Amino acid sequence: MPLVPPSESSDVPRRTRPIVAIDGPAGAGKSTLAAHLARRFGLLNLETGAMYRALALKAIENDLDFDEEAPLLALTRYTTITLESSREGNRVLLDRSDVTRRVREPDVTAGASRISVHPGVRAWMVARQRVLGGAGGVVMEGRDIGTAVFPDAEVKIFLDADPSVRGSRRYQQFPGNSPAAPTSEAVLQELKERDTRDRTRADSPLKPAVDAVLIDSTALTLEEVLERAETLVEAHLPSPLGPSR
């Protein structure tokens, strides 16, 4: 079912099911963890980072400067971003066009990081994210879900790893035979620059919520990360949501 944020004047639905908030830096594995928990507990998986990527893509298409906030805010006035959540992941629609693949490309990902530092852009996004997840029953992952979007989320996880490990994971996602694939050094450098932007921005900097549980996956296998997160969700949810392995 398409999830389209209504206008700011619409009432946010009353929450009936819990929210699982997963925050952390780029390359930590948030998307993988969120998708797993959504399947495991029958929750909707809402990848909020895809919304920033979609707006960055529209900025690219309109030849806008990522560092200029005013034109980006003007762009939001005629922008519709739709997430269609499914077991396979989010389908991303930008003004009704499917941009799911395009928003994963490096230029869009880099642009999303740069537009996300603007307070007005973040406020626009946060308002929509609160509507999308307001009724509960969702896993939301991003940079500030547990601190700014849903500080009252029932479960908060901060997923982290050493930058070299995250850079290696990102590098391995590029096809080995692609002539456009960056070097491992370039991937690590871009990740470190993004970390700096995310952690030092004035509005909603990347940091764990005071009541978030930190999972450092540097020396953990994927299975160990999933197990720890499942335990946290099971311990904090008031009742089982029905596993769907």
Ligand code: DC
The other form holds:
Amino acid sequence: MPLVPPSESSDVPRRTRPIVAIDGPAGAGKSTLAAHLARRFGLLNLETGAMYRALALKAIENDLDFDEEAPLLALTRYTTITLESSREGNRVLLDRSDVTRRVREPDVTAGASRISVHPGVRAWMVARQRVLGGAGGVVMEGRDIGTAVFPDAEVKIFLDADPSVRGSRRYQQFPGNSPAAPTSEAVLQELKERDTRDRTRADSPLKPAVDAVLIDSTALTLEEVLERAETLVEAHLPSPLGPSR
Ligand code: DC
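Please show me the structure of the same protein in the form predicted together with the ligand, now that we have looked at it in the form predicted alone.
The complete assembly is shown below, putting the previous chain first.
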């Protein structure tokens, strides 16, 4: 029997609004691009990294080892993570508490990358992400959206940039006079470690989907990146006469 892709099968309704998948390494500018596209085209913006971060935070609060999968999976059974899309990005609720700022701190950042190597944790996340985005009309940003969460996404963008450029962008995001601010070398080192872990894990490693459009932002201005991505999304918006595909 021939295999039928999900979007072509007769009993699954075709989405009338697209799923825009944006994948890429840390510091490539995915969040800025996702927030822009969501505003420009009236799409829901979902940052899936925030979900991994929220679970990592709960693991910290419960004194769990990031490297042990079974206790993390037990934790998921009584964990609720909610993403609220807003103009500035996602508000993150962990068991109804607002943890939006806390999940951006370095201990959570490192923990999120470490818990994300576990297949059971990924399966739990992916199931939720499919529910959140399955109806379409979303920009979903992460590492495996085009390869694993929505392989049938209408638009797939893989946004990349040289590590040194990503590191310096990340460094500039820290408040200038904060005594806790890390050095630029430490930021680059942390980013490279995270890159290696995200790209080499066995389950759904970070890599472009075969049909993703690669945008390397190393030598592009923000406007140029936004313009290229807008063109890709526009081609998949429903026209007044019906869906464009
Ligand atoms: O995008 P971010 O920096 O907030 O993601 C934090 C970590 O979560 C990242 O290092 C890897 C993991 N992650 C993932 O494995 N898959 C995703 N779809 C999103 C994030």
